[in-house]
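Consider the single chain below, provided in C-alpha cells and representing the form predicted alone.
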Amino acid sequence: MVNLLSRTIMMGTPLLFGATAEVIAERTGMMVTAIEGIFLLGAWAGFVGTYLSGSLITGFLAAILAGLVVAALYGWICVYLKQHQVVTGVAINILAVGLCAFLYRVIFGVPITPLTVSPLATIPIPVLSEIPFIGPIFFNQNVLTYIIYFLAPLSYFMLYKTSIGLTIRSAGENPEAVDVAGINVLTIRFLTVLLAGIMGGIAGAFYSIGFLGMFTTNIIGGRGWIAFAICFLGNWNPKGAVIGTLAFGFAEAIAIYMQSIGSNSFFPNELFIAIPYIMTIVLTVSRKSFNVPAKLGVPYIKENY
C-alpha cells in the first residue's frame, strides 16, 4: 500500500504541473489545446539535452525552452491572429509527433538498442522520510514532486489573493473591463500561455528523464489531454486540480502495479493501462455543472465589445 500511494504522488507530479498551468491559462480565456504536443516536445527535448550533455539540468532547461517555443507559436496564432484555439492546438499536437520522430532519427539514427539516461533520483528528506507510513509516501520523492507540494497552494494564492490573479480571472470573465482599466488583455493571455508552455515542458520531461530515462514518440500517450481534462473536472480551480491529479495518479499507479505482476493478474494488462482514460470519459460525462470562465475559447477583439 505504501508503494502504491508513493507512486500515486509520483505519477501525479507531471499531471499537476500541466493541470495547474492549464487552470491559469484557461482563467484568462485561453484553452491551451496544444498541451499534448507541448508535453511530447518537452519529453523529447529533455531527453536529447540530457543525453548529449550528460546533465539533467541541461535536459530540463531544453524541455522548458521547447515548451516555451511551442507555446509562443500557439499563443501568437490564437491570441494575436485570433485563430480557433481547438483547431490550432490539434494541428500543433499532430505536428509535434512527426517533428519528434523526425528529429530523433536525424540526431540518433536508428539505434539497435534503446538509448537511455539516468533519471532523477529520489531524495529522502532527513527525519521526515523516516516517519512511519507518511514518510515513505511524501518525503522519499524526487525534486519535481517536492515542487508540486508548493505549486498548488502558491497558484491558488496567486489566483485568488493577489491583484495579478484578479486580472487573470477578469481577462477570462470580462476582458472589456480589463481593457478599460488600461491592462492589455492580449498580453495577459499570451503570458499565461507561455507559462503553460514552461510548465508543460517540465511535465513532459518528467516522463523521459524524471521517470523512465528514455524517449519514444508515444511516451506521453494522452497524458497531456488528461491534464487538460483535470483542469475542467477541477472546475478551473487549483484545489480541484489537486483532487483530480490524485485520482488520476492513483489510477496510473494501479496500472503500473498490475502490469508489474504480469500474468498473475486475472484481467488483461491493457485494461489497467486504459484505466486513466476510462476515468476521463466517465468523470466528464457524469459531471453536471461547471464553473466555466465566461470567455473561455473566445478571442478578444476590441472592436466587438
Given for the second form:
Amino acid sequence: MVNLLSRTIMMGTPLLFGATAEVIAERTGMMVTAIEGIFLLGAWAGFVGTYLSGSLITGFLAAILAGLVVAALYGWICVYLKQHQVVTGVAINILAVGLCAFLYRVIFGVPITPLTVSPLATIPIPVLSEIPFIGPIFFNQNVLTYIIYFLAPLSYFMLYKTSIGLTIRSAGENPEAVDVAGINVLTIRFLTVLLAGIMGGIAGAFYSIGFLGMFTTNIIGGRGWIAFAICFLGNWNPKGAVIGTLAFGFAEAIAIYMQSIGSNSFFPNELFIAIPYIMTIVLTVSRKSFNVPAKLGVPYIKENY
Amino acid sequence: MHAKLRDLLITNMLAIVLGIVASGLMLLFLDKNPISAYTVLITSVVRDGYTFADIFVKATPLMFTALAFAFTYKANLYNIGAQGQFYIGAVIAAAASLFLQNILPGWLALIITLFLVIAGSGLWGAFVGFVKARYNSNEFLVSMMSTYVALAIMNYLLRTFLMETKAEYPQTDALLASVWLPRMIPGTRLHIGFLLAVLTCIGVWILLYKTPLGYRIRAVGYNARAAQMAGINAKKLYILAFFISGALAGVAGFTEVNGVQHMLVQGFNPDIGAAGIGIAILANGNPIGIIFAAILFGALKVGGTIMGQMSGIPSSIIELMQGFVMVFVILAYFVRNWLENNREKRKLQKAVV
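Please could you give me the other form, the form predicted together with the partner chain, since above is the form predicted alone?
Full assembly next; the chain just shown is listed first.
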C-alpha cells in the first residue's frame, strides 16, 4: 500500500507540472493543445542532453529549451497569427513525433541495444522520511516531486492573490478590459504559453530521465492529453488539478502494480492500461458544472486597427 | 479564376513545397543530398505501375479519416478520435470476415461486414456525440481518450479471441481470398476500396451541401444557438454527426483489412487519424478537396517508404514531411486571410476615391 501511494505521488509529478501549466495558460484563453508534443520533445531532449553530456541538469535544461521552442512556435501561430488552436496543436504534435524519431536516428543511428542513462535518484529527506507511513510516501522521492509540493500552492497564490494572477484570469474572461487597462493581451497569452512550454518540457523529461532512463517515441502515450484533461476536470483551478493528478497518478500506479504482479489471468493488462483514459471519459461525462474561461480558444482581435 | 480560389491553390501549393523543402533540409543532418534523394524518390514513385498505384492504395483510408474529421468540423465539433474509430472498424472487419468467410459467399460476406463495420464504429463514434448532447461533455477530450480505449480493446482481442491459430504473433489469421476487396487493376494492390472512397467523398459533399440534413449540420456549426432558435434540434444532430463521422473512420479500417492487409496486425497505421486531420485542414474541410489532398499524402507515404528503403534514410521522414506540410498549411491560412483583408481594403479605398 505504501509502495502504491508512493508511486501515485511519483507518477503524478509530471501530470501536475503539465496540468498546472495548462491551467495558467487556459486561464488566459489559450488551450495549449501542443502539450503532447511539448511533453514528447521534452522527453527526447532530456534524454539526448543527459546521454551526451552525462549530466541530468544539462538534460533538464535541454528539455526546457525544447519545450520553449515548441511552445514558441505554437504561441506564435495561435496568439499572433490567430490561427485555430486545436488544429495547430494537432499539426505540431505530428511534427513533434517526426522530429524526435528522425533526430534520434540522426544522433544515435540504430543502436543494437536500447540506450539508457541512469535516471534521477530518489533523495530521502532526513528525519521527515523516517515518519512511519507518511515518510516513505511523501519524503522519499526525487527532487522534481519535492518541487510539486510547492508548485500547487504557489500557482494558486499567483492566480488568485496577485495582480499578475488577476491579469491572467481577465485575459481569458474579458480581454478587452485588460487591453483598456493598457496591458497587452497578446503578450500575456504568449508568455503563459511559453511557461507551459517550460513546465511541459520538464514534465516530458520526467518520463525519459526522471525514472525510466531511456527514450522511445511512444514514451508519452497520451500523458500530455491526460494533463490537458486534468486541467479541464479540475475546473481550471490549481486545487482541482491536484485532486485530478492524485486520481490519475493512482490509476497509473495501480496499472503498473497490476502488471507487475501478473494478474493477467483474471483481468487483462489492457484493462489497466486503459483505466486512466476510461476515467477521463467517465469524469468528463459526470462533471456537471464547468467554469470554462469565457474566451477559451478564441483568438484576441482588437476591434479597430 | 476567382481570387479566393486562386489564393487557396497558390498558398497551399507553396505550403506543400515549403514543407517538403523543410524536411529535405533535415536530410542534411544525415549527410544526404536532399536533391538527389528527392530525385530518386520521384523517379521511383513513377518507375512502375505497382508503386504508382500504391499512392492510391495509401490514399484510400486517408480519405475516410479526413472525411471523418471534416464532417464533424462542419458542425463545429471536433472528432479527434478517428484513430480509435478506425481501430474499431478494423477489428470488426477482421472478426466479421473471419467468421462469415466460411458460411457465406464472398460478396455477401463483404457487404454484411461493411454494414457491421458502419454500425459498430458509427456507434463507437456516436457515443461521443451522445455524451456531448446529453451531458454537455467536451467532445474533444472524450474522442481523444476513446482512441486509447479502442487501442487497448484491439490489443486485448489480438492477444485472445482473434489471435492467429499459430498463437505466435498478435495478429489474426489471414482472410480467405473470397473476402478480399476485388482488385481494380491486376498486378497492383489497387482495390475497389479506392473507388468507394472517392464516391464517399462525393456523397459526403452532396450530403453536406445539397440536402436539408447537411444544411442543418452546417447551420449548427455556424451558430448553434441561432440554429436551435430556428427549430433545429442541435443535440440530435451532434449524435448523428458523430455517428456518420465514426462510421466513415471505421470504413477506413474495413478497406485496410479487407483490401490491403488481408488480416489484422497489431499496431498498424498508427498515424492514420492524425494524417486525416492534416488532409482535412489542407482541403479546407471540402470533401472534394479531400480526394486530392489524400492522394498527395498517399504520395508522401509511398515516397517516404521508398526513401526509408534507400540507404540510411529513416522512415520517420514521412511524419516529418506530414508535420511540416501541416504547419505550413496553417500558416497559409493566415496568409490567405491577410491577402483577403488587403483586397477588401483596396476595394474600399477605390470606392472612396
